[in-house]
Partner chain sequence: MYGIRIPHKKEGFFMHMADALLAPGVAATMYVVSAAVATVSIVKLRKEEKLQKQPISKRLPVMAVMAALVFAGQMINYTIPGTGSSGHLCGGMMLSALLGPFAGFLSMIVVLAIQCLFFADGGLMALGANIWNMAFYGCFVGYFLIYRPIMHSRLGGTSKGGARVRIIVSSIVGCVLTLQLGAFSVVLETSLSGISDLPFGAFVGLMQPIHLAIGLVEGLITGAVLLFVYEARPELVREANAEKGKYSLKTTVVILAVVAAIIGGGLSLLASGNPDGLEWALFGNEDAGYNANMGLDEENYGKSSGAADAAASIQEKTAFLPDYAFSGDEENPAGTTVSGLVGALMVAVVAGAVCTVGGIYRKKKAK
Amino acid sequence: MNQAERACQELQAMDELAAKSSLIHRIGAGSKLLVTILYIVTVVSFSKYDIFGLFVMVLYPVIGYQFALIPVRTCFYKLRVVMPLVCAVGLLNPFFDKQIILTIGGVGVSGGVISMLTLMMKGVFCLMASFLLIATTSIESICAVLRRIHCPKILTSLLLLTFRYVSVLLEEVSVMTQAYHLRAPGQKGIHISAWGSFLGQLLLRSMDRATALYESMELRGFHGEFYYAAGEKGARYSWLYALGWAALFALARLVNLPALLGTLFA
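Now I need the structure of the chain on its own, in the form predicted on its own.
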């Protein structure tokens, strides 16, 4: 199995995750999108030194994955390429901010270390929340919500078709790679002399497939609108879900919950 086939399988696995039935899956896409945006805004708004207050925000993705019946390790596995890049953003902070602002067990911790850890946590939490949205909501439902809030039709169509055309492109890459290796057995990769013709054929084949796919969508009545998503399941509980999480996010942002809990149990 080549890399293109593995990528296709991962895309199909995402569609299978979004098609599952759980408490979170039955929540309306609009509420889940709103909660995700509010969560990301709240996480980003924390001070770079407020690591203890930020740690409380891990509850949303962890609880969400439990109710969605999706293991947390699935998120880290799917995002295994992006996670290290996000965590590497703040690695230089300890070299620029060396002022000691915290002492743990007699060991001083600089502001750079705290800000580095805070930045890493923000990136990881935001990725976990975004993956939770994608893993419990189909791309069609997300685009339908964007259209209902008057997002331009061209943007929603571009988002939907890009997501769908990626799998078409990967399928063509897989077929052409297999055909090339059958003609050049034992050769690792594709020789540099064949790159030009390979990419040209890939472009032509994927354009033909994409055109056929879009024409079939038009024949079925697709013109950039999503009328079928007007009545979502779980609509009665969706806004209660959104309001509940919004209130908890506001509480976590305005009140230092770790300090409050420490005072209560001291």
Given for the second form:
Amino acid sequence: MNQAERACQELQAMDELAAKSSLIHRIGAGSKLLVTILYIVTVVSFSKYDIFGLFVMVLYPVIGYQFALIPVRTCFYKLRVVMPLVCAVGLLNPFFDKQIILTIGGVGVSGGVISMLTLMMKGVFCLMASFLLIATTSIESICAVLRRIHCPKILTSLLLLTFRYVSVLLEEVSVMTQAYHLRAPGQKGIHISAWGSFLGQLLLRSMDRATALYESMELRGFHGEFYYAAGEKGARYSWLYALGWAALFALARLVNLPALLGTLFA
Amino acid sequence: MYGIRIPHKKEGFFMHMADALLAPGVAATMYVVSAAVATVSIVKLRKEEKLQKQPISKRLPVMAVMAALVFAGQMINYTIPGTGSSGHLCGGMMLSALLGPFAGFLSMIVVLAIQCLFFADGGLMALGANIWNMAFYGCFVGYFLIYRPIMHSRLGGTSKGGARVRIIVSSIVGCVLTLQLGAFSVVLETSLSGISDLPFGAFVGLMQPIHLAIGLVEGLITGAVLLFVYEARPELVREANAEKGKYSLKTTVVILAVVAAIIGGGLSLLASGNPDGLEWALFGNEDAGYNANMGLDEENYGKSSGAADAAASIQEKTAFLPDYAFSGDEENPAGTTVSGLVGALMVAVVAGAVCTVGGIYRKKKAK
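Given the form predicted on its own above, what does the protein look like in the form predicted together with the partner chain?
First the chain shown before, then all remaining chains and molecules of the complex.
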């Protein structure tokens, strides 16, 4: 399976997840978007040594995934994309920050190790939250919310159109790549002699296709804006959901909850 | 670097910022500047709409298809001869050469948004920074400072062969420069966020050479694609048939030299041993031979008062840029070790229990 085919399958899988029905799916897209942004801002605002304080933030995605009826492991595949840069930055911290700031069972842990772990946790948590949003919300709902908060219609329309076109072109690239590799077995990528023509041909075809697309859209009454059905406001508990999580995030940020829990039981 | 295969990697190896690498303050600033550029682009497109009497809605499908093409095109691996590794297409430069900088910028925003939302490439909070690092430099700096001056120059002569040379040269120079700027911005944003302990200079030294090689290959690929389009449909490539002589070869070289000097000078200034210029200006640096520049005493600078202490306490609680010390316990920056560990373990147990219960419920529902 080539990259384009894999990407196509990923898009399909996300679409299928967003079409499911659960408590989280029924919540308004605006509330979910707000909670996700608040969550990410809270997570990244933790100090780089505050590993225990940060750990409590795992509960939001974990609980969210259960109520959305999505296994947590589904998002881990996505980590391969976001983690290299995070790891590259984090892995160097132990070499520069060697001050021991924590002792566990007589073994000293340096600040660099703590900050590396915190950074990786932040990366994973933020990804889990973004994935939860997109796995429970369709792109149309997100665009509708963006329009409601006065995001320019050119951007939302462009996002919707591009999203629909991405899968078509991915399929085409996938077929082209497969055909090329069948004719050039054992070759890793596209040979330098075909660098220009391979994508260039698809580009020219796509340009013509775009013109045909516009004409057909115009015939169906398109004048630059997509219209969204009224009443797609989500469940009545949507804002309660947002308020509840916002309060919990604020509490987790201001009070070191794991330490507090620990003092009660240790 | 290219030997490492990561799916969906494009536009440089380390160019997509993750949320974890940015402090909220830096991320918000990047959102604001990127939104400002997007606003300018939309205004310019509306002006073009009035001038050309062609509605933006007519350009939308072309912009969308081109954005989708860049996205799909970045899934193609191009073999680099003699290395056994592969490179990818440089989206920003190609979009601005075919759609123009303003439409190209908006299309790049959409590409980055889809990458971020559906492929976890970059983060939701880091989207503003990614737009700046990849779309702004690629579409505006690459187009106005490199692509257009070179395409208007007499580089390579006035024949059709000259146009081919100009397309290739502008693609390579444009991709190299924009990737260098993007990589530098990644370092700057990460350093300003206080995320990495890696010194700024070392970080720059690590990122820039990697992206020099990547930019060179991406420039060649972009140039090859643009050249093919130019051969088949010359009217699609912007400025390819522009009137020559607006910028002479000498002027073009001078522009490129000035750009290089500005970037080089900027980098060396920022990477110098005096990272905090404000601090230096206020307190001086006796080790470097400068005495107190403004006559201020660093140790006793600022007055202590009840209001100042209260403000400092509020700032500490609400600081968006996380500082280096753990709040409340200066002696032990990781907090209360034992209670913290016990608490974290309890959170893990709760999280595990939630997952188990959820799994059992899903299985029951599936039956």
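Just so it is clear, the structure is predicted and the values come from calculations on it, not from any experiment. Positions refer to the first chain, counted from 1. In this text, rigid core is short for the largest set of C-alphas that superpose within 1.5 Å between two forms.
**Q** Rigid core fitted, then: does Val175 show a CA shift of 2 angstroms or greater between these two forms?
**A** Val175 C-alpha, core-superposed: shift of 2 Å or more.
**Q** Under a superposition restricted to the rigid core, does Ser47 display a Cα displacement of 2 angstroms or more between these two forms?
**A** No; Ser47 is a residue whose C-alpha shifts by less than 2 Å between these two forms when the cores are overlaid.
**Q** Can we say the CA of Ser206 moves by at least 2 Å between these two forms when the core is superposed?
**A** The answer is yes; the displacement is at least 2 Å.
**Q** For Ser197, what C-alpha shift in Å is seen between these two forms once the core is overlaid?
**A** Its C-alpha shift, to one decimal, is 2.6 Å.
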